[in-house]
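Single chain ahead, written as structure tokens, the form predicted alone.
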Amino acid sequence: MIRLIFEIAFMVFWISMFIIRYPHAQKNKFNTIQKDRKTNEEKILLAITSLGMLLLPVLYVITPFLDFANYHLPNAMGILGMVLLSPASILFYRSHRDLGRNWSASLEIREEHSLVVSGVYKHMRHPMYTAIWIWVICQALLLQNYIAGLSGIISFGLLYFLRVGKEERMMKLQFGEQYVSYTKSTKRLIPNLF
């Protein structure tokens, strides 16, 4: 029963994420793109991501194809993960929201493109990535499989550690000093609050 509440739990995050960002897709895609740093390492990036975040995580939900990989956690670990989707949530809406027309899903520099330093991102470079590694964190605690449980937090790494450094290189190119300074007030992913 408590498998249930907790697979449960993930999938109302899961579809709260994508209410969040379907909107600011729908919006932003007729943005003039000036800059296309989309490659196929790129392309083939975000096609592993969503298997690991979305299609195994909800085949593994609605279909028993994946329980010989399950493991248990103590349920005080369940109960932590839908605690933390809370925090993800409200930082994945919070930097879509701040970030406005200047999100996107990949590498690309919009027309009219700005640096934005304001909102979450006055205090963290990347609230973005932050809200999805709690929410892959929130995904091995709450879908107890290696498989579905485990592939968020290693296809969104894989995505991370291959992106990051790219995203902040097109960025200096696109905005030098003034993202530079930038980076010297702020750090990637972890709140500076001081």
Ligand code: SAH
Second form
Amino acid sequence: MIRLIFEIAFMVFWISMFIIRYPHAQKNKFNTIQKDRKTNEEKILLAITSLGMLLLPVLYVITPFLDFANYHLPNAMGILGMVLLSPASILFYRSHRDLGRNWSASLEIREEHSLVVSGVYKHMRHPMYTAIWIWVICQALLLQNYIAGLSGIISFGLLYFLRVGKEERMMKLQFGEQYVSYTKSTKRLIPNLF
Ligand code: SAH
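Given the form predicted alone, state the structure of the form predicted in complex with the ligand.
After this comes the whole thing, all chains and molecules, with the earlier chain placed first.
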């Protein structure tokens, strides 16, 4: 019974993440792309992430096909997963709102791209990735299955570690000294408290 509650909580969260992103994806569709860094590697990584964070969780929740790979965590871990859904969705919402027209699902510089250093971006350089890290941790805590639970951490982990350096190099090339000084006052994923 409690497994079902965990799964429902995760799916409600999962749908709300789509609802948060949808208007930004629609609006930004019409922004002209000035520099496209969407390489084949990037396309493959995005496809793997879609499999790990979108397709496998749905398959697990709506069919019994992956049930052979279930694991069982103490209930406290599932409850922790439910608690963490709120900071993940707040940070996901705020980072989309603060990036505005500069947001894109892959590595791109848009026409009139500006460097955002306010809102949540004042505290860290990659708040959207922080939100997604919390999301995939929740996935492992709430979908207790070796395939559908861990596929989020594995696929997003791969995307994150192969992308973040490139993204920062792209931003440095575009914004020069302004970005360099921004990197000095912020950390990648957590607030710089000192
Ligand atoms: N890494 C960021 C943004 C992810 S969206 C985060 O985790 O919050 C990816 C796109 O955002 C990149 O293509 C880049 O063009 C843009 N971007 C990243 N940081 C930015 C910033 N501080 N200001 C403006 N655009 C940014």
